[in-house]
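The chain below stands alone and is given as structure tokens, in the form predicted on its own.
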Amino acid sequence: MNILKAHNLACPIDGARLFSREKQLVCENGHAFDVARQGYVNLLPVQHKRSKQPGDSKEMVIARVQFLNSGLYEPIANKLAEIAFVQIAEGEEACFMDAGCGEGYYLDYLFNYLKDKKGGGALSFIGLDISKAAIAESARRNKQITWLVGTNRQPPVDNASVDVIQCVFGFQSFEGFNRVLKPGGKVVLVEPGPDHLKELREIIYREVIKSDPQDLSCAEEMGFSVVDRQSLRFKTGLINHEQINNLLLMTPHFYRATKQGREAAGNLQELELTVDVVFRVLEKGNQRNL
């Protein structure tokens, strides 16, 4: 595979295609931004915050970057890499885009899954996340991915100009997905599934709720229809007190949990926990955006 550097980048400003010059990303309205020490580009304007440090925070990145990288969830990288490889056609230019990113470890996981592969095209891999502290240290993984702080609402991508947006635990903007998406892009999302991690919220929380992933009505509504449904379940074997302490911290259960739960969390030495993981394909109408 032929690894380019993302080439439909789009001034989050005005909408306009930003051209690299120096040490910044401009567009010929005259929008700067400055390509930071790390090698990341902060593409999200001052208006699209909601609160000052929007996203994760460096102690949830920290956490998240400890628990992934210990191998844990590969069977969950692997899988999404093996189902995003089959979106593509073989032998031709491919933009990746992982819309909510978070450290990079699922992307990163994904380009080299992908630059091992022979006789394909040339692809390009775009990590978006609102989260500067987890773009920062995405940048740190992978000089080769184009990584930008920036919202799945409003992503600063040029339209129809993606093939395929994965998008692993994360915030979902079937609208924002739709308008950079080509006719007949992909979208692949990995979420959690009704046993997924059964034994820690059944020691955090005084009711475990038992979920399935969230209805797509509102997506195929859009025109996008579900072309693919897979379920990944698997043991952990017993992970330790820190390792425990991270996945807490780094999911939402740590601000939904009770004080009395967080602190039954902290104080278990092991614990052993079930992956219970659905991944969807849905496809995009061959619809032009508007």
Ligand SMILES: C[S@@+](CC[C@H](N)C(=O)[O-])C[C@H]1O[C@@H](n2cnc3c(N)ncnc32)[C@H](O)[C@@H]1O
Second form
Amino acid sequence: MNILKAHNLACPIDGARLFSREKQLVCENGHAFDVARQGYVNLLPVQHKRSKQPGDSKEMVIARVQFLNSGLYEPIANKLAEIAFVQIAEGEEACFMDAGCGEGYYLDYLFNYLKDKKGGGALSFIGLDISKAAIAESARRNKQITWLVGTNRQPPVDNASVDVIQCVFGFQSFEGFNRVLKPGGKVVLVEPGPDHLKELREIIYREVIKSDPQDLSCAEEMGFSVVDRQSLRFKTGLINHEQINNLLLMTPHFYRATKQGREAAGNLQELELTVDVVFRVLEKGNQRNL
Ligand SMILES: C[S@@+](CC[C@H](N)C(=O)[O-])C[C@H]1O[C@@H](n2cnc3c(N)ncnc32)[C@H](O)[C@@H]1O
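Show the form predicted in complex with this ligand, please, because up to now only the form predicted on its own has appeared in this conversation.
Next comes the full complex, and the chain you just saw is listed first.
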């Protein structure tokens, strides 16, 4: 497959198309955004921020880099890539966006999975996350992907220009997804299933509630329909003290856990975990207006 640079970036202030000019992206109305030394672009204007440093902190990002690089979640990345691949038509140009890409592990995996496929069309890849620390790490991982600091609420890309959005354990914003997806475009959601990390949750919470994947009625009201649902379940084998701590730190469990729970998890030397993940594919209706 050929890899294209994303050519559908939009100004986060007025929505006009962005063009490359020297070390900046600029729109026709004079808004300009610097390309950072690491290669990413910050397209999150202050008026779209709800806090000074939104999204995951550097500490969380580093924990996630270390955990994911150990390969424990590779079966998730592989299944996601298989699912994303079948959403695009053979030989046609397609744009993939990872919404809430974190430090880029899953999009980089998809990129490498697709780039060796024969007979495909030209592909472009956009990784979007509200955390600057996460995007700076992503940019280190893969220089051929377009990495953007921005929000899923208002993705800084053109209307109806994306073929597949993947959102992995991320913040889902169907209004934003609806605007940027082409008619018939797909959203692939990766979410925890009821038993995901149950052994860790039994340690950090007083009571373990089986969590169901997110209710999608708001997406369905916008004209999305669920066209596929699959799940993946496996055991990690024993993971060590450092991996347990990284896993805890990279998830919202760290903040939700009781103090005693965090301490008990912090003292564990090893633990075997159940990974239980649900993949749902939603299709944007053809008839829907943006
Ligand atoms: C649980 S992490 C998942 C990261 C990555 N998808 C993964 O699974 O490794 C959630 C990510 O969503 C990002 N995030 C939170 N709110 C966001 C928003 N409004 N728009 C884009 N990203 C957001 C966080 O910064 C964080 O990187």
